[in-house]
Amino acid sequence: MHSFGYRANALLTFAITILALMCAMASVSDNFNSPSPTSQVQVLNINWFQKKPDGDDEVSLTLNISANLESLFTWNTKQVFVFLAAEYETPKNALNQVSLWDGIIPSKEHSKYWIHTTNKYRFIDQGSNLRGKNFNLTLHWHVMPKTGKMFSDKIVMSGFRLPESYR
């Protein structure tokens, strides 16, 4: 007959194989979910738009951020990291991204939200490139699953413009 150690090893190997197979099936099943989140951002006010002593432009905005991210949540979603970025072009860089606000959505119950806020992080451009500049506000999200790989996507909202002069 087989020893106790041999039987325990066979049982443990079989259990780990089944667990790995279940994790792989769970990860693959998440690929069939096609999320369709929605978002809307309004710039209510430009609180200040100034040139700092070091020559950089700085902007403070009051924003209304609303989003419905319920479709991102499945049985395999642990949490969703969300952030709002201002994106614009300058002569030096084709794409500049400045994070204005971020948050962690821990569950589907918190995935529908409306926030009235000023930018959480400073909107600063290295140089005097923001006067009269068109910019997009982009809501990015990263879905962190319980098992499997992370995925990310974004919604771009265009049509925003900064004033021609400092305030």
Contents of the next structure:
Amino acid sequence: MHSFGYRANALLTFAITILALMCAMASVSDNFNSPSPTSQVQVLNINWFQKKPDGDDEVSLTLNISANLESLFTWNTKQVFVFLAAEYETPKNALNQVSLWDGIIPSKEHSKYWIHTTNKYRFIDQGSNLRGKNFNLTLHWHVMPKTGKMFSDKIVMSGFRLPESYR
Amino acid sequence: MGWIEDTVTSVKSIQLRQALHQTISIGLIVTSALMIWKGLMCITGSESPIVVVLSESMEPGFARGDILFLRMSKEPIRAGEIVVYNINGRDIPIVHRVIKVHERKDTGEVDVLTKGDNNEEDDIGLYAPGQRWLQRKHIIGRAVGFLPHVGWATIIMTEKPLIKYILLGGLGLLVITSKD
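Since we've got the form predicted alone here, give me the form predicted in complex with the partner chain too.
Everything in the complex follows now, all chains and molecules, and the chain you saw is the first one.
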């Protein structure tokens, strides 16, 4: 009844239960945070715009992205993954999401930023629908916790338009 | 000498009863583990509700040995989600993030491109030869939750089978020798 094995077992079970409980509480505590991030994006330049040999449109943009994501960070936040996606509709596709830029924000100190960049991933359509296309730029973020449930949300910025002709 | 025989038979009967008891308790452990796993499969809708991260391609978000909880709901797949997918001809599923989505208007089918956060290149090189997009059939779940380091035991056991056998043997011995 009071052998070493039993005591070790009881201690281990208790320790694991407490640890699991603490992890669960840390994850639940994230729900009390109601974040209010802000973001602004400008398309500074269309660097080039063409139809690739296989028939798909491709465009290169220079972007200015600024965001304040400080309110996303809580004590259970390991990092925030943030990305900017172009989102639009074409006759064939109900939704196209093309990631243009992404970044990993490791801590609250880095979460208020301003970046000037060309698109990191190629902006290619499935087909040739980009001329004169209206599109949204959406800033998405995915909060990765130290433990527990992951959160995500987005800010949609609309009113962007690609030129009528290739250049 | 009659009392010796009596003792022997009584000891033998105790051992038989005990052996049966132990078989049942081992059976209970195995079946309840199976029930939990299958139950999780029903609740999450994913054929493997829990996966262990094996590579460093999602650093610093997910490290080797972290555990991910998967769900597979009817909701459409969207950019930014972390999905687990299988490629024909590869036995190990891959955990990466969706960076491009093209969803058909008529059928609702999706073409998806993925990339590991820590990789320079997107995943086209990992897909089957000639494959440019993932479809829904390749995806076995999306990550919804995360527990650090807990999966290390599995990694150690798959990489060093000796430890697995020692551990299993020890546990078996414990169950057999325990008097309870």
